[in-house]
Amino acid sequence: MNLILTLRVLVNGVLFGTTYGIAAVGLSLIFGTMRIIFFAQGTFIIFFAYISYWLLTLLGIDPYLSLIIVIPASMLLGSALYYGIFKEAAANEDKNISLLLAIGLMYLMENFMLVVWTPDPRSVVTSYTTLVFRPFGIVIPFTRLTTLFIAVLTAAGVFIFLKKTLIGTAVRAASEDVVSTTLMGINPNWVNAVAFAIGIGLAGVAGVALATIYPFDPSYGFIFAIKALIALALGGIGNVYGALLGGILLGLIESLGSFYVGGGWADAISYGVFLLVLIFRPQGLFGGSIKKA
């Protein structure tokens, strides 16, 4: 019994971590090309898992189903918005500009949402919702281990972006050096673009994959934000593999944190990690770059 116990809690906080992991590799993507931590990207994300709320509500649209509207969407957002608040800022070597910059629009995202969908949570509820796999006695949702099947799939695309395209050699090249990629004729712009657009797509699978799991609400966008943070410093900035398992290993440490110590020790317990790793292994515990996927 005492070995089912702590299986189910770690698969659970593998499970539980996917999300973070998503939402990290998003974080890290940006920050190879941009060089800025972009705090907004807990609050796209949760903006997205009430557009996938709203799909579903309105239109009947199921929340996978919609990954087909969500990803291109956050991926014109995000382009719009590169070119719309941060192309100049990129362009300073002053990166507290393109930071002050996501914070303002954290907040006016949150803002907007309590206006749009009010405080009271949301939350998404399908047929498939209360569906469990119950593998020698382990609980598993089938919500969760969908979003464990995307977290996996949107890690490999991002990889082989990254690696086999083109515009993937481009943003790896422009995180090195973006100066020598300058004089070899690609634009910067574009390619900060482009990453842009990628990691507020990102986003967007990660908050369809949130709302099928948890309630949300606008303020939790914050929350979520430090927890993706966490988790690509743990996994190591710049490492694509390394954000998702980065998130897995953050799920687990919440998750093992709650049960053995108890529920109001998780998020001391994972900030407690995030200041070990900062101290002693700055680069994060899988170290690397996004040069290395």
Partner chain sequence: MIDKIYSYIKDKRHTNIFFTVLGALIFAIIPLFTDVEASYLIYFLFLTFIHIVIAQGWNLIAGYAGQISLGQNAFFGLGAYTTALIWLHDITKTGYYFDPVVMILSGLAPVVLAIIIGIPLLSRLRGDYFAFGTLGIGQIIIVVFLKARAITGGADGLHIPSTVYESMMPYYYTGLLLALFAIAVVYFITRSRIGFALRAIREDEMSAASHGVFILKYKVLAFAVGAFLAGIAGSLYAYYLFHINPDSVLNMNWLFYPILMCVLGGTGTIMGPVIGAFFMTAIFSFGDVYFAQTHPIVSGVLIILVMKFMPTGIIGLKDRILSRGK
Contents of the next structure:
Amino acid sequence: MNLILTLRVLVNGVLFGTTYGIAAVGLSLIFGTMRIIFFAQGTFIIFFAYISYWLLTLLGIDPYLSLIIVIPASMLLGSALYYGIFKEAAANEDKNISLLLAIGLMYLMENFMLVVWTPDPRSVVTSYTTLVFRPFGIVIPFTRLTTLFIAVLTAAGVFIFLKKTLIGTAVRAASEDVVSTTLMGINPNWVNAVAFAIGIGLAGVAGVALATIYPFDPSYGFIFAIKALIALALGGIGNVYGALLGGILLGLIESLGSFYVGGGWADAISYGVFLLVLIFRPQGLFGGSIKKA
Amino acid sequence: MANQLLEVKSVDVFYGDVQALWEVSIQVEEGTIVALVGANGAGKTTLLKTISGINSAARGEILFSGEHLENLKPQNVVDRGIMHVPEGRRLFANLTVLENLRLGAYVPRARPFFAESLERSFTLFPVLQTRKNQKAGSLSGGEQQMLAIARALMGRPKLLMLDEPSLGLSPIFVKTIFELISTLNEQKATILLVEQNINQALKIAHQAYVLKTGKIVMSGAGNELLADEEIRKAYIGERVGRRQR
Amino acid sequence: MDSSNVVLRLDKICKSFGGLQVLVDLDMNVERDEMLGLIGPNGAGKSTVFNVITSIYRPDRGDIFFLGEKITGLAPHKVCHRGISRTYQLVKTFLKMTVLENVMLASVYGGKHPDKGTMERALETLELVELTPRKDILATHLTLSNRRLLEIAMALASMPVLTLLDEPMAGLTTVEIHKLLEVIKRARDERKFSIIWIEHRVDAILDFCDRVVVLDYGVKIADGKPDEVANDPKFIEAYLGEPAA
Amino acid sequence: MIDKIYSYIKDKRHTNIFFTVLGALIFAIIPLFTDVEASYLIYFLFLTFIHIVIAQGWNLIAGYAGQISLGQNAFFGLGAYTTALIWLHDITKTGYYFDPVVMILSGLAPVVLAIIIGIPLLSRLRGDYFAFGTLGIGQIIIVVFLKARAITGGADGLHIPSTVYESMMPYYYTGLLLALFAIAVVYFITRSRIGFALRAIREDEMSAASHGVFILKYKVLAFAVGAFLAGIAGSLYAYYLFHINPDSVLNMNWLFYPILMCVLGGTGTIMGPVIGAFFMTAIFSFGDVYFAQTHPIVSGVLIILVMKFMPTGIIGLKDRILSRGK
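Could you present the same protein in the form predicted in complex with its partner chain, rather than the form predicted on its own shown above?
Starting with the chain above, the whole complex follows.
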């Protein structure tokens, strides 16, 4: 049944791609206000996957329930990171320094995790880990479906925040013109800190979601950062909505790539697509052109 | 002298090693229009940016209702009641008209009056009401300038600073903008206006200062300066405007 | 039309940014060894003309001919090799390089010249702008006026046929302006080349240029001898705004 | 006579040359006074030399031309694999240890990759976007090497027969020579007319172009030379490891080490990466010996602290202290 197989591949791609999508939305927000790619995003995702793992194994807290702790904690951590590390670099508008700071942070986090959790892969195992639905012969694991659900919910939450709240509008405004926002009386540090809080908060959500689906180890953070970056580029850097679509598209590309070309090639294919997009359509596949102020 | 809303006293400003303003002093009386005129590069925009806290003054004082502004960040200056409409408008092009206006009323001082201010803006600029859900970037140049001014008014400014509001607009819109500035003033707004359109600016200004290479070279009532032949020299040089040589 | 004497010809150049027409069907000629002034109010499109000539922007429509050959769309460095050099409104010298290194860069990469070595040309040009005593200090330590002179030296070090000067006098004091004018005059006497000169100081343009082109909203509104242009009402209106009353 | 030497050194242009030559002489005689086969010092210096080579490569592209490359691990790994493959198949028929031809070829293979990838990336992308574009080169090379199992041995990698190993001596001197070579290459490129172009591009691309600099050509050149240096560093490392696989020569440490060393010492200066390499290797080696597990955390903290408090590196620290005294 080739059709069913293809469908299964597609569904899996979408289900997994949403995790990339949430990560990319976080990257996109931080990029919008700070103009830097926050390389450590992937590493933080893995970090929160470990936190979720700890909460389960040490305290017996269900991963999905742990979101109640992880989301506020990660948002707090995000704003603390901004004020502690990135504030001066943001004020000096020195992008290279911010970039290297992010690299340093990623390096630090990854090695921290190696020490605390060793390089051996861990996975979160619960009673529902092996639960599977089979509508029309398509195999859909329960955890992936939940991930999709959480991703959609989170993305909707972020979009509503950006669209409906005043501070959300300010974040979008700052990603267009920071000076102009300060002339409205908006404190740029506040906006950046909010972007960081949401960015790392999304890493928290993505981390928990990832932990329920896949075994993970510390080095996976770097790969995930690249994946999120690819998703971002596909969607258009700075385009928050595009980032989510870009993530789903990347999930599809990987899923189709590993099915039709062979497992292991998926990384190379998605990277190839990424390069082509960067070179020929730097504004991304969705939406209009990048407007230069 | 009556109520001085803004007093700039002997301000020096540098860009790196280069001095851009030399002992500049101006006063803005409450309820008046004050114009800053002068050639490009004379330091008009620099002065506005210094008042609004984007640039910092190396020396001198800036007093607003008697309060020092020199070391405040731009967001805190806005908090005190100064709204600055920068050159080139700098709207948030991908945000809607309404969202732009909402951000104009961001400061806590103005936020509670949002609905009231919005109504006033829509009365002043009916066209903005019809386009309120359109992206700011899709407006025409003149409409964008209106939105920029409306956005600043949302902040309920005690002082409104306009940097080249007529720049890049077609002559018809230039006229509209100047009429608007007069109207605002009749409604008791205090306005500090930077303009290259010298005739129009001086015509509506109560008081004017002429800047040349970072220094105030002349000042006086708008209509006095308008009649003064010297100002043309200060502005675009000796030979322009003379009938015959 | 006798075109043998024309070095640069713009043919119906159009350029717009995001729906805003910046240049509209612009025709313009520069003759050999001519000093052409390009003036107009802020936002008239003057700098865009330079950016189009030096291929930083590609025109939407129209063509540019230099020494009889089409140069539209040529890479910027190739335009320089053909013999067009320029300065920028915001001085763009290389701050972390010494004065001599800056000029060397221009003479090494600006184009090949059989008779003179690159070092010889660099030193000679520095002499021309009187910066020889400062040749070993970093450009960042120069004053603004010396940085402008350095940028002019860089523009001349490639032995150009045509040089584009973008507001070389902006931000300078009267004394510095006199020196700059002197240097440009001397360079022209010694080297023989054409200049297009954008300037806000209209008096200087009228005094020094052989011919003046006036732009307003991207449209050429006057083109002629300085005296004719100075008394053209269209020009005065473009500059001062509509006459008051 | 002494006065003459002193004034020669005092001249800023000669200081770097003087210290490099002096350093080279000192390092050249060190093995005469130590037990080369047992000394940790020799191993430490050997590692430092490799680090200097790859750091100078990044220094040229990022520090001098201003284009941050995040793909140096790909070039390093490609160089290592090239050496291993030529050695195993005896392609050059020379077959001896530290064959210069093999090492040069191992530098050239990354150059080809750098040119193929560099031209489209550098002609279309600026700043961050270029950095992103280079980021995945390492990943794509890993995938290719894993998949081309017949040639590369897949995840297990390639084994060079370690029986040829006799002494640490040739490693040490080859490393020293390559480090000097890398310093000299970057020094002479930056002092030549190419150096003008690179520095101009770093400061302002548009202005450089309007002064006649063919920007793409020089950016690609810097990228390619950086790849060459990474490649020969990889080659030397392959000779040392005997067993190379994606994990050992393509891991992201080889992406971060050069950045870390340049940033630590001072990017865009000739001696910065050298100082940075000594510092970083010392810290890492010390950490390896005394607290093996946690030392990479320390280096992460170090990057952050350096970027936060002395963004111009150790070299820049000197200038900052001097200017504070003013």
